[in-house]
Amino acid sequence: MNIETIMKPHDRLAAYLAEDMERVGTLIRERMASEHAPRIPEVTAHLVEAGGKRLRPLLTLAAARMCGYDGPYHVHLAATVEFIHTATLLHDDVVDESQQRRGRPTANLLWDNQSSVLVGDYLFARSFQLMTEPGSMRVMRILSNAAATIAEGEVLQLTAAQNLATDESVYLQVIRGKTAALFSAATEVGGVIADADDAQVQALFDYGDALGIAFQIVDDLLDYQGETGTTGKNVGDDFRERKLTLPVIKAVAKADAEERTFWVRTIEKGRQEDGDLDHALGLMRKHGTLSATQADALSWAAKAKIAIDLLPQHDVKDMLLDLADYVVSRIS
């Protein structure tokens, strides 16, 4: 069997774009340096060097390559995307009081909340410096809008996460902000820097948007039916943290009066007792909300594949099609 056929799509993409990704890594290390505040590279390196798929910068490089770009600035844009993502992770871990990220202690645990927030701010500032270097106002508008949308999505989640009035449209707005906005910006700017035509740039945006939504729905579903060794977190963490994600939103929508009382106590009021997680899972199975959530994820992955079908044939295109399938294969 050919080794490429057993590699995961993001690994194949990373191997194909290895030279560009090496340049992205070099640029990230250069730009996360600080002459006057050594804590900045310490904190940043802890997260950046922890691994992770680097999926978002890969998407930028892939989009640019697929559209025939041969200049240097796709590397700057890929680094910009990764800086924005890393900044949001640092801030998220403070907000969520997280203790583990990618299997390692979080920066806020190793240092403190102040360091995590301020280094995150520094990375946001660095990302804005980087995005100006290609000299494209359109690129700057896309990436700065994405940064604002991400922040807006996180704030919306604060108010929506424990409110049983939150419906699927609000949930979609939240995950479009906190996850899909950076996916779609990553793919869109790759097309823009390559001077792709408007239809191709829109197709890249639509692919990133749908892929990001599918990615987040799958993450939320895995919280209830994943394995700790695979997901890196314990089953039911979202329930314990009272996060109103799609499987629960669907269950609440179908709840009778007794079931609704249970959701009010555990999610809105946060009075959780032993056995509540099992009861919650039982209600989700009763109403078929886990399978319905899986169907939604599959539908968004299919939309991503339809969107990218408009782009010219290329080895990268095949990998991006496989990536959409892989994102949802984690729940099969």
The other form holds:
Protein chains: 2
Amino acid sequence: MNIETIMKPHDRLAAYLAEDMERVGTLIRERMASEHAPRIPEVTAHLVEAGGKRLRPLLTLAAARMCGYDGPYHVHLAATVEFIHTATLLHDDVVDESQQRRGRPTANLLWDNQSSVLVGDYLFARSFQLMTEPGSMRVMRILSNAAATIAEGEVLQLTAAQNLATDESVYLQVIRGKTAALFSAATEVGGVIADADDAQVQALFDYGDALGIAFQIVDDLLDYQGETGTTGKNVGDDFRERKLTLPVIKAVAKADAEERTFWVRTIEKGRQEDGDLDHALGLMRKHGTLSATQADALSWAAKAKIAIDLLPQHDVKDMLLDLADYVVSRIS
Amino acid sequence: MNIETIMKPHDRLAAYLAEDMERVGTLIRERMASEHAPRIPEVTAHLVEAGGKRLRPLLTLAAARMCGYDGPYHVHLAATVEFIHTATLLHDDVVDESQQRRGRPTANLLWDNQSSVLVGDYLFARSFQLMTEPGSMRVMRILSNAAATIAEGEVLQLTAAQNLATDESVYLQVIRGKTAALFSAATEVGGVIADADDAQVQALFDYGDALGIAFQIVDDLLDYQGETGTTGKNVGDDFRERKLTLPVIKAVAKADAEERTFWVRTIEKGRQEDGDLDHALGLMRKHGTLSATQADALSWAAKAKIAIDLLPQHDVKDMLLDLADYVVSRIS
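For comparison with the form predicted alone, produce the structure of the form predicted together with another copy of the chain.
Let's see the whole complex now, leading with the same chain.
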């Protein structure tokens, strides 16, 4: 068996794009510097060097490479996308009052909320500086639209939480905003900078959109059926925080009067007691909402693969197809 | 006496630019909307409709008009500048845990910190969407640089607070960042969009920079010598929050050993007792640092006026000259 085939698809992508990723890393370190405020690179480094998968910049590089781009600017766009992502993580941890991220204490815990808010703002501004550098109006429009959609999704999530009227279409808007918008912008700008034709750019957008949605549905599902050790999350965190994610939304939709009373008490009113999480899991199993959620994730992964079907044969394309399978493999 | 001459200069500017300001207001209301998340326009409207002076968008419109611009895009840039300003206000109030802004409860108090952080992010993103619309790379570079400088100044302020080593040069960096950067970007892009020559654009930048610095020094001075009723701030707020502003920095520089012990205890260690504010004011008077701070503010206002000396005669130019005097008139 070839070593390549047993590596995870994003590791294969990272290996294939290693030189470009090296440039992205250098650019990120360069641009997270601040002549006057050393707190900025300290906070940013804490997060950047915790070693996320850097999936989003990989997607931009992959799309550009697959479309035959040979200029230097896909590196700027990949760094832009990672800066936007890092800024949203800093702000998310303040909003969620999180204590841990990537297995380490969060910046808001190590420094303070103030630093997380302001360093996040700095990274947003840096991302906008970076995105102007290729000089493409279309790229700037895509990325600034994505930034607005992300913030909109986060605000929508805030108001949708604890509200049992949140249905699947609102859930889809929320995760399109908070997760898929940056995936789809990442792949789309890779195609645009490579001057790919409209059908290819659309295909890349659709791939990123569907991949991001599948990714987030899996994340939300693992919150109910993952094992704490492997996911880095505790089972039931979303339930305790009264977030309405897909498995619960589907269960609420099928609830009889008594079950509805349970959801009103635990999610809307937040009066949770011992054993409520188990009861909630029981209701989800009774109505098959965990497996229905899993089916949705698999279906979005399939959509992602179909979307890039029209792109020409390329090693990177194979890795992106595998990546779509891999994203949902944690729940299959 | 003509009614015009007894109006405040920014009111005269607003009257002169009333049609343009009307368009800016319409654009702001349009772009602060959100199809999916009604919380966004609620929070934004709370701040926007509290009726700040809209000084920054006025500066952009004034600069463009003075340089003979007759296109539509100064309106977009003015709205951009106001969105950046509004976003920073939302985040500042979270960072400072403020309770009041423009005489009303802050958004973080009426809603929550989460909404202020995320709606601020949304307005940042909206400002970047807006700034792409005129299609000028130079304008985008100026405004995205300004956004980075603002965030950098705020982070620097965070680390400079409570640190007696903060000297006048650090103070200048902080206020250039948190206040002057947006003033100078506002005037500069007005010139750039009007295709003014390099000397004029530089003059407009210098005017905005000096005006912003004067404006912030006055604000910091009024914290020690204003009357609570007229400024909307309580005398000594900065002292209680242990912020190192110019009057204190000058007093620390002249402190003997005993006075230094006082500043270390009250500002660095934050162990404040009854009567400390009066004692601090006494030290500032003894060393003449309040009047020295006032002299600095007047000098920056004079620099602002000298900067635009080379611009051709124009009604708007007269108003900008008067505005520089007016900004420091509250302390003269």
